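This document starts with one chain, in the form predicted on its own, laid out as structure tokens.
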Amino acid sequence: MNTRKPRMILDCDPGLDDAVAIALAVHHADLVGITAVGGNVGLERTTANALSLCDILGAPDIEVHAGQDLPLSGSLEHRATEYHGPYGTGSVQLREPSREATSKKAVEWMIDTIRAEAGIWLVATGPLTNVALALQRAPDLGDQLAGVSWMGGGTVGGNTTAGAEFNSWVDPEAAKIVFESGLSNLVMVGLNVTHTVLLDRDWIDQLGAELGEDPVAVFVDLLDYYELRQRRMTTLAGAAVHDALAVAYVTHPQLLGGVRRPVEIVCDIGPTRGMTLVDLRPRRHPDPPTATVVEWADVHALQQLIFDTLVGFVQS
């Protein structure tokens, strides 16, 4: 049996469930680095609760690279801070971080990591724009990474749109370039699949219970404002913490499981703009796949990996 954790970069946009997605990383994988683009609020911030949260999570010298702040078209509109809190982090503003960014080239630094060694999983949890940039840049990438999982898209409708999930619309054009270069492994992990892993009250308050005072225990906060406002907000029974489910897909693969489809990624102007539109007809013959769609998880494993997790980092 094969015990040694993937080796992983993770593309964010911290964020609280890009919260629980580090948390994930910096245990179960080995995490490379981390890179940060705008999306649930403003790069600035995005990058210095990666960094906050690295510390929070004993892990202060992984390298955290900012990236791009806008999506490709250049909008300025696309923020989810009714969902986030102006700081991304809920009620919670996170103490300041022990250092500054190790770099302000997320994209560059990216295409120098992945170019010199073979096997690198990406995993992206916000809009897809710093990818698309690096693949655009280096075409090579595909032939290096282990694969692609993105946290985006889903097979029937949105959330932010009717036909469109967060970071598939705020940077449609970059999904466009990242689903149409031809990535063997490419992996969208949707809302289809990350709507049914919810974290609901009793879970926040046993997962309190276990922390206690240590300081890990500010992933309570952040969850308990994240459930408050979806149930606020949503029909949804509890926190969907969408991005831990693109790390869990790499380091838990046996608790998500998916099928190669074709995926479109519309970029008109209108009400579908952002959709991700996979094709799930029962043809015969369909046309080539485009991605792995996740369309199965292990709901009551991934809610154990997730508070297991949390509660490992209290410290002794």
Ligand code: RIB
The other form holds:
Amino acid sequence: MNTRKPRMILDCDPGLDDAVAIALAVHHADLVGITAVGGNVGLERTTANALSLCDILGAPDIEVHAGQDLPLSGSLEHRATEYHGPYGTGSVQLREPSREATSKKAVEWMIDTIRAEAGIWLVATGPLTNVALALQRAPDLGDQLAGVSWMGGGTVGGNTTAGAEFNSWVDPEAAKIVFESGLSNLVMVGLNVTHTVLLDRDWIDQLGAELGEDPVAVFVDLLDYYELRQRRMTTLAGAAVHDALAVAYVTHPQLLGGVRRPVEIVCDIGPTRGMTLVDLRPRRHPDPPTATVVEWADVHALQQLIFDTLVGFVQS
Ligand code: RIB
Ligand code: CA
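Based on the form predicted on its own presented above, generate the structure block for the form predicted together with the named molecule.
Let's see the whole complex now, leading with the same chain.
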């Protein structure tokens, strides 16, 4: 059995659930580097948050490259501060990073790094702006990548609008470029599955008891805020840590699964803009599939994985 950690680039917009994704990637992947994108909050904050989280997780040497702040369309109606707080870290202001970003050329770095090494997984947990630009400038990347695992979209409508999930809604043009790029192993981890893996108040309290006063206990505050906001704003019975599942698909593939399906990204201006239209019809001769649409997850095992991973950072 291959026990080697998967080589991974994580493109993210931290972001409270992105923070959990970073923790999973630091612990369970061989993290080549992190690229930051504007999404939940602006690029300056997502970059600083990624740097600070690497410090907290005892990984101050992981490269962090700043990418694009705005979607390809050039404008953004709103960010997601109502869920992630004004700085993207709930009510917590993380300690200022110990260093500057490695570069402000995330897209160029992504292209050079993937061209230099075959078999890297590219996991994206924010809008696909950086990824789309990389694939547009270097279509050959698809042949090098082990796959692209994206937290975005879904088969049952959205969370930002009735039709669109936030990452897809922010930059549907980027999502369309990625989904039409011909990637052989594109994985969509959408709301249909991420809304089933929830962290409730008891779970968070138990984590707090385990983490005590350790620096990583800041995750209790991050998840506390996230759970409270989601309980106030949605009917979900806990915090949906969406982004963690896109990483877990790569590091723990036995815990999630899906079906290859045709997926179309709606870019028209109007109520369905940003929708990921998944063709679920039971046709004998469906259109060629675009992505593996994740449709099931081992909920308890994933809740335990996240718990054990965060506890695993406690400095003994
Ligand atoms: O819809 C959930 C996604 O939007 C997650 O990536 C979360 O971080 C927000 O960016
Ligand atoms: Ca995110």
